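Heads up, the chain below is alone and in the form predicted on its own; it's given as structure tokens.
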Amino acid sequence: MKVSVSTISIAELDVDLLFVPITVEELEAGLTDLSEAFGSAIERARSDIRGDGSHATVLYPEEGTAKRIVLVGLGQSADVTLEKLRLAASKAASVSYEFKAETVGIAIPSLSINGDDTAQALVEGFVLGSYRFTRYRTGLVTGEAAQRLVIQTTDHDKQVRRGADRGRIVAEAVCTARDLVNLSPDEKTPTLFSKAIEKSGKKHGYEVSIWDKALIEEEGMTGLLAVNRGSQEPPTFSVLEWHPENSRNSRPVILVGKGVVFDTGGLSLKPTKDSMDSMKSDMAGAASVVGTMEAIAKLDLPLYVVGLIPATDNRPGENAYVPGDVVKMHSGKTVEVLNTDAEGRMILADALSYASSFYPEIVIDVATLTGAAVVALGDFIAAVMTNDEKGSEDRLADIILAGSESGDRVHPLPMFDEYNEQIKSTIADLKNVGGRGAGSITAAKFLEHFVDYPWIHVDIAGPSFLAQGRGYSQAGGTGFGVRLLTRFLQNLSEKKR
């Protein structure tokens, strides 16, 4: 989708569908200057205008330039915040989408939020709107996304332009996640994915090596192995780099992404209705660490940034790893797998040891860990831990305000080392599963074992996949994880200047 800003009145902006966002202080204020642009039409409309956003109104206006109008309602101005931003341009994505329209225009409301912020908002919410995952679909597919967003601002030009290209360059890589999510299975073996990620390196400028399994054996990461064996695919490491010359970071951050293409469970097999029916999406923290990569060489972030992925199919197939198995791990640490389905943290620890040749400032990992997170925080948000390395604090406040900014939003729970009492293993070093209770903050004991620097933890196994759309999200992969990591990277390199 092209997106350009311009500063040509709203009653003169030629377009099929001109989205207004109202406050409710301009609702009661009368709506004149939209009537003196659009005619009576507005007037007759203002009783359909909900306050609240829950619904679009579309009106055909007899003055001006653009052939509809759809205004929504934003609330009391002083109510209104960056997500309900987006949430209302989703709006007019899915009008636009019933109505086929080609061009789009968004006017830019007064608010008290920066032209720069409401313009990244307002394009993401309207891009991320229109997706729709279209690949297998062999008959007529209803509706159309627009092809063109124009965004109408009067003034400070230059931070609307820069909020607008933003909000498009982050909201087409949160796309490339969901794309890679959505993908059939057998369209993404860890192969075919090794080879989608070559790819978008070479389209958007980062590095990219494939390890094949040669070269994983080589290094000693048995974890990953182990989930592979029943496999009759070769598992694949990928190591992304994004290494500017104006970097304002010697010591790379690091993001690791988990990676597990499909996964049945192994011989712990789950249940297919409403678990492994849904298990193509258990890549999709290796699918946010792509389309972060994607997003910060589009940005051109004067950081240093690895992404690590570690993919494989979990399969029960006939020399499958079993309960019982003692893995010797890339750290050296000794694991009794007493459940082949928890074979998310098996990959992610050799990753996270391995992180540790490069020295990092940081590693953040994210996954789809564990159900207990969706149990406890259901699909709307991420469950964040770190460990109690110094500047846990401020790593905790640092993810979570760059959740609340960019939608992808996460809570923290606690690390207590009492915790580690449940993955104490009578023969190895630890075991892979920490029974029942608190099985998000087990698993993310179990990580903190893999890890010597500063570490931060994301499960997404609730907000990475919805069984029904909402908002700008269809249902499917949400690409999660993009916005929240690309922008807790913007602001750690402004902490850099």
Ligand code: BES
The other form holds:
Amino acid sequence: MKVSVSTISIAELDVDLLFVPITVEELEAGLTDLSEAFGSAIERARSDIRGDGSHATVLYPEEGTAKRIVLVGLGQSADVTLEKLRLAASKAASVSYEFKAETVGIAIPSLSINGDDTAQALVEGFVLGSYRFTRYRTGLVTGEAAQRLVIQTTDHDKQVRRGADRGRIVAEAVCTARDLVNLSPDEKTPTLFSKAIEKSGKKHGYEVSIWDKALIEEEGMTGLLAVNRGSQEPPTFSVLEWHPENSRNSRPVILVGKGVVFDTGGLSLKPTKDSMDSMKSDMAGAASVVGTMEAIAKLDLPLYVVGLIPATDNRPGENAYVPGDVVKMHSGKTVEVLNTDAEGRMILADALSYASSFYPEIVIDVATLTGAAVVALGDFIAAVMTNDEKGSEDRLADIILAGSESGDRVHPLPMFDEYNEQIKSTIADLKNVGGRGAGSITAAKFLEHFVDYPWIHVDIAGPSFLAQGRGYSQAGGTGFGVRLLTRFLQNLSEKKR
Ligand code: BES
Ligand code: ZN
Ligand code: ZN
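Structure of the form predicted in complex with the named molecule (previous: the form predicted on its own):
Full assembly next; the chain just shown is listed first.
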């Protein structure tokens, strides 16, 4: 979608559909500006318009150049949040999609939120709300996404332009992650997935190197190899790098993404219904790292960032790893495998221990790690945990803030050392399962044994994939994590100014 900014008056904006977000106060004051621009259609529709955002009102004005007007309420102006702006814009996107509006205008409301953020949120909501995954549809596809989006503003157009650009870049990166998650598993074997990552790097201007199975063996990624043993497809390990000359950090920020391209559970096989049937999304963490690399490269963020993506499927093959196997991991620690379905921590542990060789400033892993995270927090929020290394409280505060600003919200879980009791093995250093209680925490405690730097763990099992669409996400991959990580990195680079 092409996104531009215009200072032409709303009456003269030549678009198929003009989206006007309005506050309750504007509605109560009679919408006189709109009536002046578009005539009596506004007055006639006034009693149908809801100020709270629960509806989109479509009207066909007799005056002005826009073909249709879509009005969506934002609630009281003092209560308007970035998330409300995104949701309102996604309502307008649905209407635009249904009507196959090719050109859409958004009139920037004047709010106490600054112009940058308002424009960014509206563009994000519109682009994300327009997303549909149609790759496998052979029949009639109803509706079509807009091709051109014009952000209309009367003042602060420089700020609005900057925000609109950011919104487009970030939303497109989220759509990359959604596409990867929604892809059929047979189209994203580790090899095909890594080729897609290579292509993304070329297109967006970051470096990618792919390790094949031989190199993975040479590097001693034994956790990844153990999970891969039941598979017909070799694993890959992708290293993504964004290292601009003006980087404000010398030690990199590392992003690690769980890339299980399909999780059957292995020999500890999952049931199909409401479990294995969504496990093509078990690479959503990896997808969010790819999307984030795209976003920061396009934003030209002055930070040195490395992405690490271990990828494999998890299957019950003839040679599959079994409960009882003891694996000597990349770090040298030994793990007794007691459930082959706890495979994510096996491949992440190796990536995390490899990350140490970069002497990172901080490492963030993003993973669809545990069903327990969904039980604890539901499907609209991710669980976040951090280790006790210096600055842990600030780190947690920073990621929570990035979550609330970006709309990819996270909530913390505790990391008390008592939880380590649950992952003690009788014969090895650790076991890969921690029993019924606190499953998300014991998974994180397991990973903690493989890190020796400041670290944040984000368990996105809940919000990465939706059975039913909501807000600006359709059913399927949500691209959760891209906005969270991008915002976190933007904030970090601002701090280093
Ligand atoms: N990929 C799953 C976790 C998951 C569950 C993601 C639901 C998204 C939605 C992970 O590999 C897994 O199977 N975890 C097990 C761990 C258990 C065996 C300790 C789980 O959560 O049941
Ligand atoms: Zn699993
Ligand atoms: Zn998994």
